[in-house]
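The data below hold one chain only, encoded as structure tokens and taken in the form predicted on its own.
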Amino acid sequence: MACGEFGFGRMAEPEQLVQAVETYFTNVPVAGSLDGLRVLVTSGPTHEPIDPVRYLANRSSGRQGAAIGAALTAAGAEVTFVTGPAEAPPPPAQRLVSVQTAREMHDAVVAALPVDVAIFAAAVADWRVLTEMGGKIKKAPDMTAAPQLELVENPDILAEISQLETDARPSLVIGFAAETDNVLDNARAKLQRKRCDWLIANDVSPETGIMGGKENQATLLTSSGEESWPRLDKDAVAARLVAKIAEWRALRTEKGETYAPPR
């Protein structure tokens, strides 16, 4: 079972086995089934190489994204899970795509379209170095100043997918806003600027322990209002989000609505 070579006999990683068992026995409180709903989830940090041994990154563990992926799968959704190099093991998913950089994540997201719902929980690095060094940058004995790194912006995956004006745009695009100051004001501005449908805002100031931790305290922002959730473990936050998606799907089905991208 653990030959490590190929085929169905290869054993999954122990962390993945534990995650699968926990997901199987999790009672996700959703208002309806997500059977057949195609959902894309991004998760974890991205690593932007400086040289072969150094990189720029965010302090994301990937726990919230993994919890969302697990809750969606438990509710019957067809999940494509695109993850950077996260600490948390990936959840069960129909399709798992592992990436390192923001550009790789962008390409994986585009390749996964079309989907019905896209949830961008990854903490994507906003910048990368303009020129990655082929060898390790050495600190010379007579060096009087640190090397100067020129940074350029990475692709804005959330904004690009939110603003698609073709059938490739998911019917529901959900972003995340990890803030340390003026959390709700910054999140409201981000919701308008990115033109996504929903935004999950959370305070990741160091004293909260949320970034990289096991709990989260989130506020759901939509065009119709805001809903603050209490501090919960990240599995419970994921369950609440999946329940909201189930309500959204049921309402659309009831009304027979068609989707038009926001202008």
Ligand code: C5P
Second form
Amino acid sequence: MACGEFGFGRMAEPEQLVQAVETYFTNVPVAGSLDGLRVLVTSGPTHEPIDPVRYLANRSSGRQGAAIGAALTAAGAEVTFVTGPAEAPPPPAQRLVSVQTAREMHDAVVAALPVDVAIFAAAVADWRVLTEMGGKIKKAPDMTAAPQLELVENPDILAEISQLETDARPSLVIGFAAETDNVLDNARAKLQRKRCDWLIANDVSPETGIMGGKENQATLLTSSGEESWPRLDKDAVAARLVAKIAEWRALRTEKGETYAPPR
Ligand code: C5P
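Could I have the structure of this protein in the form predicted together with this ligand, to go alongside the form predicted on its own above?
And the full complex, kicking off with our chain again.
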């Protein structure tokens, strides 16, 4: 201690310092840094049936969500992974819930609460057809005109969970914004509109090759600022996000703040 002061110092243990420096420079989550943290992840597309053979969907390989799930589990989190019909294999997780439609995903998310952190990486279809046909819709010559599909909006899972006013609201809600134009402006508006805490924005225009590809270029938006990450492997994007969550958790623990109540 400096200037003639004496007594117990406040320096952290050297191992903790080494870990913090490593995390700072590599953005790799420390094993065990999320021990006991309950995290929900949604991933993949949803399929909204039109008839028994056709469906509406967004493009999504589920790779970024699976990478996030794997990084969370590796860091010690208790992961509930809710996935639509994705191409990427699911990550190791404490609980894996497979769904098809947005409404099923919504119900699985609600059933998984309370959790400490919820990450909505799924590319949920915004609409579904009002009336699903029980049999395959026929085309000409059996039908005289192309069918008219009436669409209705699906529940916005991220917005609903972000705006919960009960103890069931996760302490940290993270959304994604996959955009093709004015990426950051749209993402800023989305952060406000949905009222999540953090938002990961990425440009998914076809020329970026991000959609379905192995890499991603993300910007993390929070109420306190924006951080653009370089173009990285989806695993490295996941590692950065998990390291950020570990930092967030350490800060909250330091301040004595609690998470959502135990189940
Ligand atoms: O509005 P948009 O679909 O662009 O918002 C993207 C974010 O909202 C993603 O985090 C996605 O998982 C979530 N979302 C949702 N439920 C919907 C639509 C989007 O949870 N019905």
